[in-house]
Amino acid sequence: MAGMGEEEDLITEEDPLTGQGDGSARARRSPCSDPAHWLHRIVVLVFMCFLGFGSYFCYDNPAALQTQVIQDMKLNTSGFMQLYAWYSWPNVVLCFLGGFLLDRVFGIRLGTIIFASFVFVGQIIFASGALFNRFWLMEAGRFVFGIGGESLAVAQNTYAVNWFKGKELNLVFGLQLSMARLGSTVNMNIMGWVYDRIKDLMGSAGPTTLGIALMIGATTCLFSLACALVLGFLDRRAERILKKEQGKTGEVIKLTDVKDFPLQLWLIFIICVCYYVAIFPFIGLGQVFFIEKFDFSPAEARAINSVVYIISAPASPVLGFMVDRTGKNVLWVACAILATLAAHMMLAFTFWNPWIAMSLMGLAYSLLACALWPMVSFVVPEHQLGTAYGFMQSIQNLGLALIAMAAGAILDNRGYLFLEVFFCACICSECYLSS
């Protein structure tokens, strides 16, 4: 009778969704429905790495357009690169905040579904400033961007940690940071494109043609809004059928545990810094950079200038592997560092095929962000990590911003030799911290 019992219990405990009894129940449901089987979460890492594909496609629009942009608005090159800074600007906060958020106000569902709509929000009202002719708008456009864009790669990297925590995290990393510059990759050879073609259709150029490109864009954030929508979905599905909590970002932000940072943590932020902004307002600036030094066409220009990103989607899961293998963080960083100062020296003294340089770049890039973020646990206890990420994050928007804006105004005052030299002079500076 006890075992008539247990197994009437089993028959009869019912499914939260069907109703059904949960042995029925599952038995009855397909793998690719069944959230405990690998076909199911194969789909929802497919939803995953395409929730920050719009994310990145319009991180970039301003350098994939950078020269539209700046015909088109009537802007100089300080003002262009405001653009990346209002970007940055919220996120010198929200490094901090965008965990608590999630954990502890909107959930992990509800608070990704809240960041792809400022992503998206915050596109559209980027480009209503184009087609409305008023620069100021494109600005609020970019922060409102910026809100969402690091907070929903928080979210991401959470669902990421929530449905593969294991064997697999690692290679599920590597396969959204290849989305992410996917993304990219995309955006820089295919808006300048999108952007003639509509000429083509109004019959000239200026802020309406320029708005309607941006708007097209924004399609790609509404996509990875609805793929926000389909994971919050699956996920309040899986938690209800597994009987498991909802994903939290593990981060712990502690304000207070700043003041027992260890020096050679404070050398890290500071390489991070020094490194990322002769990377990214490089890459915002380097379409025109290739057509008025290397007389490239615009749409060579545009190829080349994501050069980085393409080589970066394959290499940083490869990279990756191998600094796991070796273990030997600090020599990897600095092999990165003084390939990315071989490669800007190349381009800024030599007339080299630029591919080289860029190649270069690439392979550098990647290496680092493999070697160096993970140096950041060796350093600090685990309590401390989120405050320690979270600052570094800070720190290095806080950075994208003012560098973004000195870019700009150097090269409206000394061209694009001075700007290469001030690169190279950060680099420099990196060298000499992580010797």
Given for the second form:
Amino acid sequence: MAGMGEEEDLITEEDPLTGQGDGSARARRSPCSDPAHWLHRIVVLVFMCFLGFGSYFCYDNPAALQTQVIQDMKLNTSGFMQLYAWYSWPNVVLCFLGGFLLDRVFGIRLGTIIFASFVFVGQIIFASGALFNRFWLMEAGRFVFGIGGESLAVAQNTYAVNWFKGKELNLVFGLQLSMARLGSTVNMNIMGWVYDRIKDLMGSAGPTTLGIALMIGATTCLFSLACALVLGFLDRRAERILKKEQGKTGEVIKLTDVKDFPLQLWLIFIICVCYYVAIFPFIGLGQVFFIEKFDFSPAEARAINSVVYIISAPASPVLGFMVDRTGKNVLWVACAILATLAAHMMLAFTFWNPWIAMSLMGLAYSLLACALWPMVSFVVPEHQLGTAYGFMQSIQNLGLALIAMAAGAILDNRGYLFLEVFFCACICSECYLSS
Amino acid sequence: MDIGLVQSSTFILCLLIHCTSGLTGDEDDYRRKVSMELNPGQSEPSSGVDVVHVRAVGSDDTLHFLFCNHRAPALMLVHTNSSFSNVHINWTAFLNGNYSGSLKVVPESSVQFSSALVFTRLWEYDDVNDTADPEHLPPSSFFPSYELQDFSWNIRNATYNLTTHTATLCGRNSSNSFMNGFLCLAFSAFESRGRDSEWPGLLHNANSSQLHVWLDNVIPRSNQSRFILEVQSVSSAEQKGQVDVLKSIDDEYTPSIFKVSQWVSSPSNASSEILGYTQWKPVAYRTEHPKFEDATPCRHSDPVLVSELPPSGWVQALFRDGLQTSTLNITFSIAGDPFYNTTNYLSWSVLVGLGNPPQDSFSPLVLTIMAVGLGTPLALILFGGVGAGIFKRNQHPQGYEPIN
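Hand over the structure of the form predicted together with its partner chain; the form predicted on its own is what we had up.
Shown next: the complete complex, the earlier chain at its head.
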């Protein structure tokens, strides 16, 4: 990724070993089945984008069905947030190991299929936990799902780097991110409707209804698994035809590098954690907030909860372009932090239309992602980038796991205002750091 | 950035207002000396008719609370401008059924304001379609109502407490549903400002009293039963024709509830002045020590005038005929919420008092976090912005500089 910004496109390079015979063989293939042709690569791109769709769709299933999960499984909010905490726990460790596993142990193709299977199996276990009315099984399902989810993203990026190079890569990353956000949005807006239809069919709400709805959600994971298989097949075929190597993540994780990290990098880590913990747990708990405070209907509340994702889908490429051109990353990070603070304050202290606040939050979230992650590469030498990114992901997941549980506990005892003030305080602490 | 500054300054202004009102809230810091007695002036042993009389004496006025159980349970409030007023009950006349005039607050000329809140009926309906919308259900969905005036009430001995000024009244009728169940009302009077420890954590002051109403272990008559409580109110002043629902951003003390309902009485010629109020948060709870998920919203209907005084002997003893009585219904639960039979428990709290209803404000913890957390970065930004502006102005290019 960072270290592979070559000018030429590897795939279209003439391989000196093929000779004349293969060249004519290649010429006989139709554009769609010719791995070197752009049409074929678009087909591969489509499968690559949908690879992550299932994982992002199912990640926010609890948020889309918050009231139903709490009522059917008889939980309180802290229990509900455990579903998010358990997703994050395996990734505290896996972010370091993911690249290593993909490069050395499994290879990209097998690794992707394995992680996609984890995602699918995890969601099935999660749904079964609901069907059999066993909450511990649901938590276990989220754990398994978590093992697959984040590593699948690493695999997706690796495929992208392998098939696309140079200027195309930014566009591909942007598209993949947009597809991910699309998955989240579709989930937010559809799962509630799916649950209601099943409730009508079954006649009543209950763990079984929830389980069936979640099983239906698992079909997206099956679809992602299918994409992983197809991608594996296409990649192997391309390797055979073009004689290119299996892609590698390029990450070199050396834990001893951690002691060399400069202070600015630690500040970036803390900003990253403090920021994302004020966004994702809020979205996780947002539906009931909008229903209670702003008198939204459940469908409207789900829609507004998904606004952050809907906006970041088109905004990420645009804002990324802007940040690339102007270059003042620190300034943009500060802007994003202030905008999110303003959004949380609007939601906490006023009754103004929450669409404004959530749209602002969506823009700020996209801006921060575009501005913050590249900053790591400015601050850290290239051979330590893998470790730095792995560490950043790891701390982010640790923070999310802990804060998810804390947010649930705060809400149970002190209500939404206190929770919002807590989020504002997290963001304010970043203001100190970014200045 | 500009929007953020405007919002922040508005917010800081609100903070300051809250702080100062918290510091100088003189009406809410008012203290009263509270004393409680049971059945004042009764010489014979208890005849099953009880009235708890609470005298809350201020510097130059007295607030009398009468919590009584003859027929429909009622809470009455009488405000006098003398610190020596007292109640006088003609027990013989009352027990013979001559209610009118048997309860007086003397001296009668000192009485400024009086009101009563009476609990008259408990409705139960079968919510087949889970809509929690009884106004649009056919009459066949409704079971025969429980007339609270026909219940037999007694004050539980253990809960009649002279030090904490509390008393609990529990009643049941002879039907099977109430075999092991009760409808209870717990009354509390207060000496000064404070807040209930259990949710909904209503804020009270020395001019208020609280009633906590709960339905415990009653056997519902269908699997999808929901309840409605009918209350009636009489006042010597004019009661507003509607209940005001105030929105608040603060849900610290009642998580996820951002509204307060209040029903006020004002003099007929000055509707901006408030003489008395009934205040509640539109939430009921499904367990005795509720958690976040045990909350269920409740709605109220608009007050409707009725022609007769409420069916409570003591209310008819104190109030003369001809005063306006209003009635309204509190409907519990909304569509999709669990039914009564999931926990067989439902509770609701209401505040009845004199003067302006208490207003919630931020807790000191929240204020501290906000002041420290938000104030410092804002100051940094302000000074940073001003400093940068000055710096830039000093750096303003002078135009062409000579080459040599």
